[in-house]
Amino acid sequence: MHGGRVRRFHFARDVEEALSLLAAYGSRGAVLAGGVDLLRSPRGDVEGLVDITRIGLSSVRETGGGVAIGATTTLSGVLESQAGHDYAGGILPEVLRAVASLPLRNMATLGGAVVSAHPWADIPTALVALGAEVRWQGEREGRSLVEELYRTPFRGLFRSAVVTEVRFPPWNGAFAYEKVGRTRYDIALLNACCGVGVEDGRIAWARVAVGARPTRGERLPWAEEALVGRVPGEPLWNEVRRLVEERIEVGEDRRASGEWRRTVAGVLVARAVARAARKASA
């Protein structure tokens, strides 16, 4: 850790002890689960680390068509679970295999991905598209749709609270994920997670989220509205591609220009929606 200021390392026995330790350290404490973010961006002000990997928050279970995943479950743990594999047309393995490399997936946890929520990250875009709900324990129990949480200054909340679970609702349809990066293991230059349900030959509902724009993933309600009630097929996918190119808000950074992102966003959304529709119709 930067500056060598970490003086104590604690293995919390339960959530209550973890919260007590965080309260004792105040702003000088930090939760440790996978540790990927602490290694990547070390905090020089941390004096005490509170390891929460032994408090029973590593699990993946089916919940009436949805899935509930404990916060300290590693990405590899989700990939290896049957419940995670079966959910919503296999979208979770599709997304998680696009995250970094196997050694990092063995370390990184789903709760950590929720809290770090880097704009270029793959998982936040999928969480928003899937309508995931995050649950935590602080002074009191809390819960929020991830989409709504990301509209708030959420990082301050988790200085004194512990994420306990992420819940994914059931969907009568399927999702697909698309990403463009410089290499297979690099962060996204742009990503998209889209889902549809198909009933009587028409799209009954749609979810479209685009991330790394370079801002964090957000839904595109106008793109969803353009899909609902329509017949799946190439003419519709081409229409959606043009619509996204015309209306999406993007920025530029040292990795990609705004013009490039605008064009590629249309392609990624069209691809993801088309694949989701094929899976939903199978």
Second form
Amino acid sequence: MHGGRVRRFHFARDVEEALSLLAAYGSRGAVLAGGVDLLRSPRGDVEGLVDITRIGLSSVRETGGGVAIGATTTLSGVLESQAGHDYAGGILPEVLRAVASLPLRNMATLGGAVVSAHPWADIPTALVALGAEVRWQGEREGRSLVEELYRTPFRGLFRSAVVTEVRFPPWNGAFAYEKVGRTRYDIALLNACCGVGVEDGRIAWARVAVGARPTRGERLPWAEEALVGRVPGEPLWNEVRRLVEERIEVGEDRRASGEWRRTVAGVLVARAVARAARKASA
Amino acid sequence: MKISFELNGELKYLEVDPGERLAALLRRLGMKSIKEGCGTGDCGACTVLVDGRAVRSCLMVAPQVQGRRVMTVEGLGTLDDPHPLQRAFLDSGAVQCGFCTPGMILVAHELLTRNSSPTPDQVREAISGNLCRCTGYVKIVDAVLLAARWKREGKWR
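Could you drop in the structure for the form predicted together with the partner chain? We only have the form predicted on its own so far.
Next comes the full complex, and the chain you just saw is listed first.
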């Protein structure tokens, strides 16, 4: 973002004022929360910044086995919350510790991660796997499963709407997250978030999402179907690894080849499903 | 626009451009420990503490610190009276060119504020977003562990 063109900075007092300011600036306004992506963006047209970090959208609360996280909650804020820590076998700390570095986690917000939705990012893959729902306020209140939102041209929506909350549903089971990056704080070359529930010694439900392929994280319904009803164990993990290698759609970019992604996707899914099953059975 | 914030314990009330980066403002105020290395939050040379949290000042605009407490290494210690973390970096040989050192020390400060008995791996994780091109990281990890030991022994002020 070219800071020299910014004419005004506003601390919105509430969501309504933020929306009103955004409407007044039109395409020359921008919502500022963590700022990590906005200030790195190439946008040179921003004249008005609307800071939404002081309007009460920073909270993490347990909701009957699920968790509701305010949009301006920093990733560190989620990591340090009890509700975030306890959810779905501790999946949120597992994912968020894989995101960037401590100072960036102190700045970046969950709402920002939803809206930025970088294809190589860790959080969108987890949001899709976990069945997270995003809520926003624009001209009208809106809500959508993140998975469905990402199938729409959603970026335009958040030029005139403010994300207010992300809700994670309860799961009777556990999730695990696997990522390969070049360094500890690098973006993902590939990532996978998988969850299972185990009942009477068999897998009752399964969620499998793979991201940074290099496209944004999406679920693999055929992999999930292959797991349900089966007995957890090494033979099944090997089977799902081979299945993912055979069927997953991957691409190549300057960071990794498609062949590498295809092979590693199978390994990551098998590892994540196995760990999730161990957690769910514990 | 006018903003007020606390910088190294001193209240500041001053005029800023609304799009001015915090790193630029702090350097304008004489805090030359802050370096703009990458300008994209990746190298850690511009790290400061805001309300005790390590953040990248190159990815903040100045008005965001309205009403907040900002600390740079200049507020930690002096040449004559260095903070134990600074002393530990010197004693461990963790400083060479010095470009990354302020950021390393401030990230370590946040870590040790929350955890005075970190494992070497926890130290490596904490500093993983701060790049050093001179010494390697072994001496830096040693320095943070030494400072942690001094803290546990009650040698921090």
